[in-house]
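Next comes just one chain, in structure tokens: the form predicted on its own.
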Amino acid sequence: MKILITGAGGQIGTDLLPILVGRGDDVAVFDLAPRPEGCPAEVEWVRGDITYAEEINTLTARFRPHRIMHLAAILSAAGEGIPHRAYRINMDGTRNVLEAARLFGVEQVFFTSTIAAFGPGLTSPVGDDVPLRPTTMYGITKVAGELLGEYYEANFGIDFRGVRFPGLINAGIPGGGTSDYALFMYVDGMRSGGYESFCRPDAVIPFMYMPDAIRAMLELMDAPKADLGRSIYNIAAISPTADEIADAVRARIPGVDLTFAPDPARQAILDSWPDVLDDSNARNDWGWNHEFDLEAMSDDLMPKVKALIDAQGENAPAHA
């Protein structure tokens, strides 16, 4: 299977990137990032940016993947810092490949959405069709990719398909998501002997492991289009409270020093999203079901951040 790939420098993509080549499919990576160290080989990795449509053009015309998964974008944090950039990136991306699909016959187009799609005042469990009201910019900009979405799999016959993350963590560099505060807690507890998250610690939104994560990517592009009743699905995991976070990390880096001083404009968008996500339809759909729980989770993930900050040293996350 050929398969390109936007925005593979980030979170997703590092331990995406791997598993990929390890099955055998043909991947090309489309990211305005340089190639990163320990990119497989076998990776072709192109300089770019999706938001000049011609770029993506050339590369999807000349490398025909059968599959486009859509990854590139500004995350919460970052992109309230940086409105206009984020919808440019966000949006116009999407739109642009897309459109690239449309142009040169791609048949698949998978794209990640977000918690970041809803907004306040939601009753728990949230299901996939409740309103869609966002308050940040990337929020918005994943409900519209949506949408944008829908539109070329009815007017065009793309196979749209996608996945509303929860926040994702593994031992990666995040991204400016507003979710980094899980992270963070592994990484500078480990590192630095403590960290101040800048959320309350009863806050609460679902997260979910990356090879979860990765995991539900692979099954729903894999998953036979009659078996799907819906192009987006909600999918979920854990949802701990920054505290319960804390006491794992506690209870494998004794002595650790975990505080919390809630910043309240990244605060907010936490409040504004969901604790707990339905993900019934994707259960039923293609058989979704996560296997690590926050125990399990943090039991795995702990060497894998040690293995990062040794490899890395001062160039590791730092706090944010």
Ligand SMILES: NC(=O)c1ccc[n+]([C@@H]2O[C@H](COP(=O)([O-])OP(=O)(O)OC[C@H]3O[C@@H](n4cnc5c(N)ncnc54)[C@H](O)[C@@H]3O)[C@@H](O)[C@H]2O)c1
Second form
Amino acid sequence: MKILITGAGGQIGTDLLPILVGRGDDVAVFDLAPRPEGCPAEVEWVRGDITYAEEINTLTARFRPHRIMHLAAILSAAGEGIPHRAYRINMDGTRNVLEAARLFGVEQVFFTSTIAAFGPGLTSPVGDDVPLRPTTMYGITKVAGELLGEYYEANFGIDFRGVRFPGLINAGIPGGGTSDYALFMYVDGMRSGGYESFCRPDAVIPFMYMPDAIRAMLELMDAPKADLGRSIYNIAAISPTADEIADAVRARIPGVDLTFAPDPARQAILDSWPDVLDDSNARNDWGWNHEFDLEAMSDDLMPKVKALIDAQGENAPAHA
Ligand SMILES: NC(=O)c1ccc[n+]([C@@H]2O[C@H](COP(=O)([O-])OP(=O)(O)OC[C@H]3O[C@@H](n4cnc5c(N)ncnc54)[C@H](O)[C@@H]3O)[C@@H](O)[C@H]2O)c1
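The form predicted together with the ligand, contrasted with the form predicted on its own above:
Everything in the complex follows now, all chains and molecules, and the chain you saw is the first one.
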């Protein structure tokens, strides 16, 4: 299968690329960032800006992918700092990808939406079809992306599908999400002996471990269309409080100093997101099931974080 991935230089793409190559897919990447160290040799890496239609059109016309996985975006916390740039990348970028798919006969576009598509005041667990009233530029652009993709499916026959990811955790470099505190407890806890989270100890949002997130993408991407009752699916795994994450880290790093100093802006974003997602549509339609709970994730993550710190030394991820 020929797959073009936008924005694969980030947190998700870094873990996704070796898995796609490993299962035999022919992969090209379109990203503003240079080819990272460790990117599988089989992957074609093209640098470009998703806000320029001609750049993504040129690659799509040449590579002729069966599918585009559209990951390129500016995430929540970063997007609040540069809202107009976030608007251009997330809105124009998504339209450009859908247009490239229409122009060059791409069968499927996979979209990575987010819990940031939701706004405050929803009753937990939050289902797929609630009012979407996000308060961040990131969330606004993701809701628009979901709707635009459904428009292209209805009007131009593109198979559009995707997930609303919770905050994702892996041994990687977070891309400016408001959920980054969780990973930094593990990374800075191990590297510096402590971390001060920018949220309250009782802050709670849905999280997912990256291997589950990638498996969800692959399973939904490959699911028979006839099984799918919708385009965009909530997917859920765990909803620990920040303090419960801290306890999981404390149990694995004796003496680690994990404290909390809530930043009003970022805490307000966390408060506007759901605590718990209802993902029963994903479970019923394409058999979604998460594997990693907080304990299993922590056990699996610790050695990987250690390897990351050993490999990157001073360049390991800094505080978000
Ligand atoms: N990581 C999470 O917790 C999370 C949660 C929910 C949804 N998502 C979604 O998943 C997708 C990938 O997330 P991630 O965490 O890997 O993001 P990231 O920020 O780590 O990576 C984003 C990538 O997009 C690229 N990019 C940015 N602007 C670009 C432009 N103008 N043109 C081309 N490329 C550009 C960056 O260079 C980077 O490689 C995003 O769409 C994000 O909204 C992520």
